[in-house]
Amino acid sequence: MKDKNYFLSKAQENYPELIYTDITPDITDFTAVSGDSIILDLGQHAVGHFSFSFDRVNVFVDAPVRLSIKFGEDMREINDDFSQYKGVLSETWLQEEIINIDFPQRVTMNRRFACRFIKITVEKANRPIKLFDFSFRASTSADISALSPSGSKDDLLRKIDNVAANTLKECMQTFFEDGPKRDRRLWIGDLRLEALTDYYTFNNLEIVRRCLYLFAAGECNKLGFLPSFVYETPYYHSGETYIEDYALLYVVAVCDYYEHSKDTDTLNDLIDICKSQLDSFYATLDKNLIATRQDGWFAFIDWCPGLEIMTSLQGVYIYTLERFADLLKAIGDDDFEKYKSILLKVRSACRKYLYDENKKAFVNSLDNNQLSVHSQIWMILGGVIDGEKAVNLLSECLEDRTAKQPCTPYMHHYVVEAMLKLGLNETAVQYIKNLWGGMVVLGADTFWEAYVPDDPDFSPYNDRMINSLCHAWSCTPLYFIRKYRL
């Protein structure tokens, strides 16, 4: 079994080169006194460092000048009053800095920001001052020159494709970040979706390998699951959060990678870890082969308030089993029969114990008899139900306002995946247009972390101001548009 140092060395071998672009805002200079402010527009969402020059106007500045500099992914964020923030995440993620400048100089802000707009307010200056030569140095590891047109004949789908590509580009730094404004770490759930989209855009296999190895180096919990996120700055650290559906989806991400690259060296490095994730989850099954809750575990599925997750989690397990069994068969691994047998038995158990014949849906006591789109989607993706019965189930559940509905583009991705699995291509196109197209209509440069059309202020963190407006798990409509030629 390879150790942490081996995996970290492989991750370092695949360290991507950052590409820098200097962006000049729409305004070139600003003469001001105390209380004056200005808003700069970069013309595009960007991730990087802001700099400007500061000088006197006529009389020498004989006391420090205090500036407030606010960075916004959209104008609403620029206009928000951060002092009113009531969210559950730290307010230090809100992008506003107070700086004091002692004398005329070139100022480069040390912190990295994600923004399109920059608001500069002169909080205090005892003499008129001039700010000029504004510049924003943007970074990404995505090579834009490698990006080809989507080929779609639909104007809205082309716009969605463009915004999705920009979303992925902004999140591709030295690894796949979940959001360049907030968190700035590598999560398995985001990694899987970013990698899928990368294969149809920049095809940067280096960064995918790096991310897979970074997780392989992480410390598993007592149940044997990989950590759900990792940091690389200022040093490598694997997070203390362990999300069971993410641990399973790591296996799917490895399957995706091998299917796309046929890189047997990387697969051989990671295959034992993949087996261990499935074996660890198998240990949580009861005598009926249904997952049971474990002390200290957590499953994500979606940020939908009040969502019960056990049926969905079981579906993620079956989905992963099927993908992994197919991989083992393709490479001639002796364990193929083992995992295929488990797959068939667990799938049968789901039909027996999790499906309600009267309600014609996956509603059961494990989820307190809750009806959710999530449960139906994951049972469809896991192959527990298919054909016309699955089509009717999906349609009815999406239209049922009493059912729990997806709240994040992350879960919406799997809804679209289920539609395409069932051959509902036109339905999938309309779903993409309604969800991601809705953000485009609202002026999105990049796709958002959470979007509920009927509730524009929805936030998983109890305050919209902390939401990320450029979030990795939102980039996948491009994957669907290009792979399925929508």
The other form holds:
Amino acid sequence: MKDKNYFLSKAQENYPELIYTDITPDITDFTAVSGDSIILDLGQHAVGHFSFSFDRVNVFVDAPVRLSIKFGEDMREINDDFSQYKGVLSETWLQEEIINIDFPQRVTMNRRFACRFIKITVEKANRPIKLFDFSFRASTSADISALSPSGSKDDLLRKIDNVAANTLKECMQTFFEDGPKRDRRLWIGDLRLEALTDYYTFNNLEIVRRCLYLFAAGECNKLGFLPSFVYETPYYHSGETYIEDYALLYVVAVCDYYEHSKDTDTLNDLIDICKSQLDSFYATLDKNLIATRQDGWFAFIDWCPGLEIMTSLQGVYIYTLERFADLLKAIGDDDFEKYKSILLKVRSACRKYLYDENKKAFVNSLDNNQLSVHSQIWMILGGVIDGEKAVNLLSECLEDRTAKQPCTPYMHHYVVEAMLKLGLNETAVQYIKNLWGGMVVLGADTFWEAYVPDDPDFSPYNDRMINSLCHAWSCTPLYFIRKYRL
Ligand code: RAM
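The block above covers the form predicted on its own; next, return the form predicted in complex with ligand RAM.
Starting with the chain above, the whole complex follows.
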């Protein structure tokens, strides 16, 4: 019987092994009095536990010593004043600890941190103290020895490839985390992109299977959709948020996995869940086969303020239908005809109801007549429009300053995918160089959760300090570079 316990036991069978590395920062010791501070540089982004030794200098310590220890994914974060934080997510994600140490000892901090830089400030020491033997025990389930060179002849693309591989490596722990600083959980949208990139880097299929099974064990909502995230640590907990586009992308992640691995056992375990996600979505369509808003309903698409998402969501649906129908055909499943025929009907409904002939774009009342890059991209990816018409639409909307533009590398991923689908390889290369290359030029060791070149302070959460600077969904340029040999 394939129930929650079965799926959780399969997830457990695929528990990946963590690989540990001890990193020693550039500075070996630090003699200090109250008010002194020091910044350690690990020389790379790392996820793990920090430890150091503490002793007196001459006179015994006299009283407990108080340190504040701040972890920054970059130097900007180290210099930020966390007391000024005004974002919408909890400030407890900001990585700063106050610790009191009673007497000379080796200190290993309990909590896991994601950082490249560590700033230690001596808040109070009654006598001079010495801190030394700094060490950071980093973990990942990515086997770096499995990584082949990028193969690109282009210097910047090779750098981008390298930063992307680091990003994925850092997010690969005992499951695919969205960000090792925040939210440290498994989201479907991130999983799909991490898995794709994993196939071209570490090829750790265990972790992909584990994550697919963790969602299979999730509690569906009233509409029948999988949760958009699950927690894995310290015990399994199915998330409370339901995102329809993510539920669909779960199906795509299964298709990607099967295409890459040809693992029929896992596919057989998950195929009914895939069908149920598409059937649940079908139930939300109106008589014209266009999706309708539901109670307790949420679609993500991108963190773009004020973005209307109905057309994009419909595009994600057709994109998923197409991938799933192809999969069913490949494995000889009798339901192939059913999904294929829905696909064709829904696609023509989109042409009829979502496209504006005058504006020559997918602009409609369902989205309050908003023009967005997102809608155009998802209609292209859904095969609603193609050829020269699609090529023109794509370049016009990207240049149109009145159109809503993508805000996250997650959405930029799908822009690049659309370009490559239309055969615009050179345009895709330029786009990757501008976007991900822009972060490289700004010194990124890993790719950021959000990046808007004209607005360096952009945050989906109303404060840049909480942004994750090593974010799973940003690792995909590597996938494009390697798959398409850019
Ligand atoms: C944020 C995270 C995560 C993403 C969701 C929708 O909380 O960045 O990666 O999948 O949004």
